[in-house]
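Only one chain is shown below, in structure tokens, and it's the form predicted on its own.
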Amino acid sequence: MIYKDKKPLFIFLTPALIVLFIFLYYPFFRNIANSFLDIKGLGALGGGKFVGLDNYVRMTSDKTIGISLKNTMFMMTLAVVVQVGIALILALMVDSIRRGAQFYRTVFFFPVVVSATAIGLMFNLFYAYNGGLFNQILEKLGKEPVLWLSDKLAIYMVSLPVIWQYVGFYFVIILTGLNGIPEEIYEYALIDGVTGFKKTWYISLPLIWDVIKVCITLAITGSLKVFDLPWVLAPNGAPKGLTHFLGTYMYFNTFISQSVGYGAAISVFIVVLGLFVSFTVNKLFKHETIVY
């Protein structure tokens, strides 16, 4: 009865719509247009040749965009693996500690909020090729100094700090879920001689298996947007655009390059695929909280 009447909800909600339509609604569905568009150059927004499905057709025969969904397909492997296994095994080891464990939350979290850009020149530092920290490393070890940004190495080198900026982030996630856990059920498993592993596998891992598949969701999604990292260590795809990302290139060909048309089907292809892609996610891992 609180909500009979309607109307105040209409008017505090109403400048939020606004806002999402301005700054979210329009440009998606302005951008799916301009996906059927021949656009040379951002000042010619609205003046674009309509040339059908021209811009899909040309990303069939782009070797640049192959490569660029496989560097996707990889960091989004790294990112599930890696990034998300990490995260869980730092937690679980934070959350069995009953001192410090405010310290290792900061410290693990703090990567997350330091600027990308600032991450990537720290990393810039780090592997140059003349007094950079890793090859001063080498070199005091006896070997020969190692161009890190080469051909063979740079996507390696690139996703590095963009997996390492995140653990923390999922880290904190999955620590959440694992406190969220009541202490008496670990009572009871103890008295039952449940310990160790055995409580971390049957017990902890089952009962935040919820907050995990999250933490998958999110670094599978967050892998299709990548940009700022990469962009800063290898600027325009860097070395012979063999680093590129889908969000790098699609960036590259709508700024750069001034194909507007072509960058906006790259953008709706990435839509598409993060749609697909965290279907199937939800999909394969739909589970029923069991304790076993």
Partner chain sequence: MGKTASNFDRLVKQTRIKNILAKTFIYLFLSAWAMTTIYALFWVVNNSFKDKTVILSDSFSLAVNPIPDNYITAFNKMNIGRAYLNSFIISGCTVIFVMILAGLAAYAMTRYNFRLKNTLYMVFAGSILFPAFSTIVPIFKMVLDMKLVSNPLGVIIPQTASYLSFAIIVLMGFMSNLPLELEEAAFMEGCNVFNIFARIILPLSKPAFATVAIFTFCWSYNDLFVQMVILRKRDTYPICTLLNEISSQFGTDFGLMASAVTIVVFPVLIVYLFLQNNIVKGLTAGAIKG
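And the form predicted together with the partner chain, for comparison with the form predicted on its own?
The next block holds one chain only.
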């Protein structure tokens, strides 16, 4: 009865919708329009020749797009399996202990609040061939120094900090979900003799399945947005463009190579890919939600 009168609705919703439409939806559709133009340089914004699907056709023959796509999918797999996986293990462990839980929670989440730029620079200091942390460790052990950003290793070394940084994020979300499970459920389980691994597998996991699904979706959309860390760690996809992600390659084309239309086409592709993968995953993971 309070909310029968619909007039205040406008006052509540309009400001948010205005900002959202002008600064998110309009640019988004404008960007789609740009992807059909040939815009030479950011100075030529607003103009540009109509070239139809040329920019999209160009993507099919661009080898670096292939590499970027492969790397992005690789990052996505790592994010879903390794990142969310480690986060889940850590959360289950922290949930099972009493002493120190607060300490671990603080420490694990910490990298999330640090800027990716700072972490990128930090890992630069770790990977440096001469005098980097990793090679100094190897040296102490009497081993040969390793070129961490070689053709073969680079993509793993660039992914490592990205994955490492956000484990804490999913950890906190999952832990929160675990804390929400009522204590009685575990007590009943104990009486029935369900303990340890079985308890986790048959009780905890199904109960937080929704939370895990949220994490997986966030991990997927997050891995499509990866930019800062690879850009600082290996600018221009060093070595040889092998560590380009769709995001960094879009930036390279738009802002360095100054072919704005092509960059727009890549960013449209990023969104389409995101929609497609999220949709598929949601279909795949369709699962009865348990209400408790």
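Residue numbers count along the first chain shown, from 1. Note that the coordinates shown come from a computational prediction; the quantities given were computed from them, not determined experimentally. For clarity, a rigid core is taken as the largest C-alpha set superposing within 1.5 Å between two forms.
*Is Phe12 one of the residues whose Cα moves 2 Å or more between these two forms, with the core superposed?*
Yes: Phe12 shifts by at least 2 Å between these two forms.
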